[in-house]
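To begin, one chain is listed below as structure tokens, in the form predicted alone.
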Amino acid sequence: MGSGAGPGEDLLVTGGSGFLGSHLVVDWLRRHPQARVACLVRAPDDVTAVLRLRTALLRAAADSGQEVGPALLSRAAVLRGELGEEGWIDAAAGWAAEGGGRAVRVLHCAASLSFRPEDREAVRRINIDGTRSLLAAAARLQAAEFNYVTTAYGAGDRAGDVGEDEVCRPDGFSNGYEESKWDAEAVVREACPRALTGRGMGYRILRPSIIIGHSTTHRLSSSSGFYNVVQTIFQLGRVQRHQGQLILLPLPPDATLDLIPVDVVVAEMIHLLDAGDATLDHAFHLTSDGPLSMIEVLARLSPMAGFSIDRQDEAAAEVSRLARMLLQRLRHYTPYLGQIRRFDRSNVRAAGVARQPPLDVERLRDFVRGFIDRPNQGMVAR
């Protein structure tokens, strides 16, 4: 990866105790032996905050099949607080001063990921107002740059090719989460006008697609998104009367599924940060180089749960009771089952990011097994 970062470049991270954030912190500290990270952690007291971050980093290391020692953990400081509050900013300034003039970069990973309509206002408060508050804090800390981790699905209902630097608001969104992330991106672009003025913080907008486990171990310390769909399918398959059934879903034949392993996302993020000013003031799709056929994924993975899924024409007059049941259980995710789009990666390519190892459906089965066969999961892959 790139070599632009050195001992004078430290990270102030939100979401460091989350799945993606913890992997990023561990890999950043491994790749930059002299650098430091400060993580903003929500907790009722300092002891709990430290324990929460340490546990997350150890889990992230375990996901990759490695260990982290005390020396690495000692370079990850904890700032207890919440976005929207100011009490932690003085502590952050003190941490930055201890670096003796090192440049501080902000990496904003924290977010509410809820798709539920009843959570819409809370999601907007966390994802938009929280981002605005962190931008103000970063300016007070004289941060060198602001890196915002958002989602490729901020593209909303846009179909076909989706460009990285497009700023036209989509006509609609699948849920409040997507909309909040698009709006928060606009806040970042407006608050970081370095491209226009030559002064202030530069920004990067980093847009992962659907993140899955580690590409080598297939392990993950969290379960959401794709894995919620997997779990729902396997739970349906545990019901004896559904065994051996064929479920036909009304899906377009050319729908795709864009998945990316967590270590691949992190490697691309670090590459972009290490590339320096050349990658500032742009957005980047951290998405798959080869999206999968949704129909093939469902058809090949469903027999692991004991039944089969295939597609029927979207104009079919009737959908079976079992298909309606499955779609109801997947109601928060059904918009992602029928999407027909390609995320352009021109900016990623221009930054010199290497092409990803191919992810096909057979390899994806290993990720599913790694999730289903986890201890206490209560389900066994076939």
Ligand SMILES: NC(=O)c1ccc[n+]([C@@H]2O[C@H](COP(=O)([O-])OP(=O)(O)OC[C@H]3O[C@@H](n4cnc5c(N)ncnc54)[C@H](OP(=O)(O)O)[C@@H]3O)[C@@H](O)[C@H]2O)c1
Second form
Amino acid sequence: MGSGAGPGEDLLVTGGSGFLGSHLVVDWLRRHPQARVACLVRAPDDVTAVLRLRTALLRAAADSGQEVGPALLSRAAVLRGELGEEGWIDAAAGWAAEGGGRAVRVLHCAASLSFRPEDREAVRRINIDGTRSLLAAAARLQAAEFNYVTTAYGAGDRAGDVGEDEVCRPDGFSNGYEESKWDAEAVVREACPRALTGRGMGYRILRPSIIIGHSTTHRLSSSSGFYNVVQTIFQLGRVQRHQGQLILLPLPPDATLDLIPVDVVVAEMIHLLDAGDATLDHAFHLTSDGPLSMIEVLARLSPMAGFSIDRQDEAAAEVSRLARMLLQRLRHYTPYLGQIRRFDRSNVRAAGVARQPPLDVERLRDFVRGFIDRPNQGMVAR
Ligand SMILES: NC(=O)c1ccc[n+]([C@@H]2O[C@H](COP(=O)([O-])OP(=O)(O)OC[C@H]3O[C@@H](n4cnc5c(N)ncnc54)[C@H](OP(=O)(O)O)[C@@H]3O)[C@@H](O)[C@H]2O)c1
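Switch from the form predicted alone to the form predicted in complex with the ligand and give that structure.
Everything in the complex follows now, all chains and molecules, and the chain you saw is the first one.
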């Protein structure tokens, strides 16, 4: 990776009303006291758009146990609109011009995260066509960089070591979301040929694994991914006759679970953006430095829900009725229970990103408790 001065600190962000995007915006503004951010926000009118963004930013700040004042919030502008539309681009150009001619950087975090087969077309429209239209808008705004937040699971069915800059399309994917993210990465690389030509907009491809709550407060303003699995397990445990049962799941013994707290993933993203040109035109696995054993997580945490989970041989002829019920309820997530691969982090290391605080199963218990015990959750961890 080369070196050089980066552009200014002003960011045009999509997905700022969402979980990761709101944390990113708050942290970016906190760490860059002169920076401005403009967020693309979906809403029926301007007042609602402002309210939606403000609520999301305040929630993200609360997740991290800090307060944000009006001075910080005033540096977050709202562009009302959505991916695929062009109506907001003039307002974005006006916002960029107010920055005194500094080049803008785009951080594209918005996406549909639906795994449901029936949403496949909508997911592709938002994640691929939406990315393509944002790239065109970024070119019109003469953005210096396009930072694309995607997912490590765009690696689809790839097993073993997965490199960051590999561009070979996987043979298969667990769902349309993974596939759309891989295809959108290809769209980004193609639209940003700076690596080949030395000119134009540079890119970064930022690939988190599974994002969990804040590493010190354990709070989070989302309930997707890992927490959907936790919620399903706790719901099963609320049924009296399931209490004290042992559920054997057919899982590979060496399956891993790759989790990253939201503040850690945001810190890594900011480090990479702050590194300037040195980190352009590469992909980065924003994954765990030490993935957990899936079976250890399930075995040690399931008693919090009132029953026990352990593994049985994948080739076992009999799977219990309760195990089948759990797997059916987790059907969108079962591909993630048997993952055996390692996301290589050579580019992350080369960029000088600090080693993550270790996350073990005992610490994960605090994240689960933070989610289950949160107000309105209606479930109590043991
Ligand atoms: N959460 C994870 O564990 C995880 C893991 C790996 C990668 N990621 C990636 O991280 C990014 C953010 O995920 P998240 O967990 O923060 O999801 P999220 O909370 O669902 O946020 C998604 C954001 O995208 C916006 N959005 C969706 N469709 C849009 C459209 N057509 N036009 C404009 N905005 C649109 C949403 O706006 P509304 O508020 O209007 O709905 C929301 O702000 C995604 O790219 C995802 O693939 C997430």
